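In the form predicted alone, a lone chain appears below as structure tokens.
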Amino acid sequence: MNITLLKNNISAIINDANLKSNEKRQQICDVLRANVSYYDWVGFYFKNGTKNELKLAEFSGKPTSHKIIPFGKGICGQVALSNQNFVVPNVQEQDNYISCGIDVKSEIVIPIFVNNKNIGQIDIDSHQANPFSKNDEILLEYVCEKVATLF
């Protein structure tokens, strides 16, 4: 993974003043999947109005059923609510887990905040046992603040 490359492309596509937000959020879906080989699955959840729930938005990978998420349920529900990264090197050792296919083993995500405060987050699901490491998390929370600019 060439981090430098990658924030440089995810950085052109946030700038590009032709794409809409929803648009730009979809490229880097694909721009991630596309150049990370263990990034098998990447969505953008965001919090459904007033509710306590996430609603799925932009993904690239295989349909999820799993399109709107109560906070506390899951990974994804459970960063809605400690506001804080979360890698988990083996899913199966998770207890609040939502199973989104037989093929994830792994899972990273990491919050997305506007003025202080979590409006959603990035999602990715590997089918490879405990392939994250730090420099997934520096290019995804580098993904996760130039997402914020669009809000």
The other form holds:
Amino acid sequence: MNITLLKNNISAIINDANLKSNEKRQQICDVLRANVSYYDWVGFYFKNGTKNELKLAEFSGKPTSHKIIPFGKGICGQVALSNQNFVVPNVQEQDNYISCGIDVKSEIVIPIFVNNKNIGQIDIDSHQANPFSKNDEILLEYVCEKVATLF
Ligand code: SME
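Please show me the structure of the same protein in the form predicted in complex with methionine sulfoxide (SME), now that we have looked at it in the form predicted alone.
Below is the entire complex, every chain and molecule, led by the chain shown above.
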């Protein structure tokens, strides 16, 4: 993965005055999935109003039935409460996991903060086992910082 190039791509999308915020997030999902071979599903979940649940927003990849995820449930719901990156090299080793298909082997979720408040996250599924490194966390933290500026 070429982190510098991807960061530049993300930054250009965020700064594109012709795009609405939801279009920017959609393009970010598409760019990440197209450019990182082991990113098979890329999506954003955000807190659903005042409810303690996450709601699926923009995504790239196979449609999922998990459009609402209660806080605490699955990898995503745990990150909504922990405020921490969650890297899962092997989803089969997780008890509190919501499957989005038998192809998915691993997952990474990075929270998005606005004024120190966890407002949502980027969620990535991979069909490869154990593909994520520190570079993925660095890239995705950058993405989350940029997406936070849209709120
Ligand atoms: N696997 C997630 C559910 C969302 S899908 O990956 C799109 C979880 O355990 O929270």
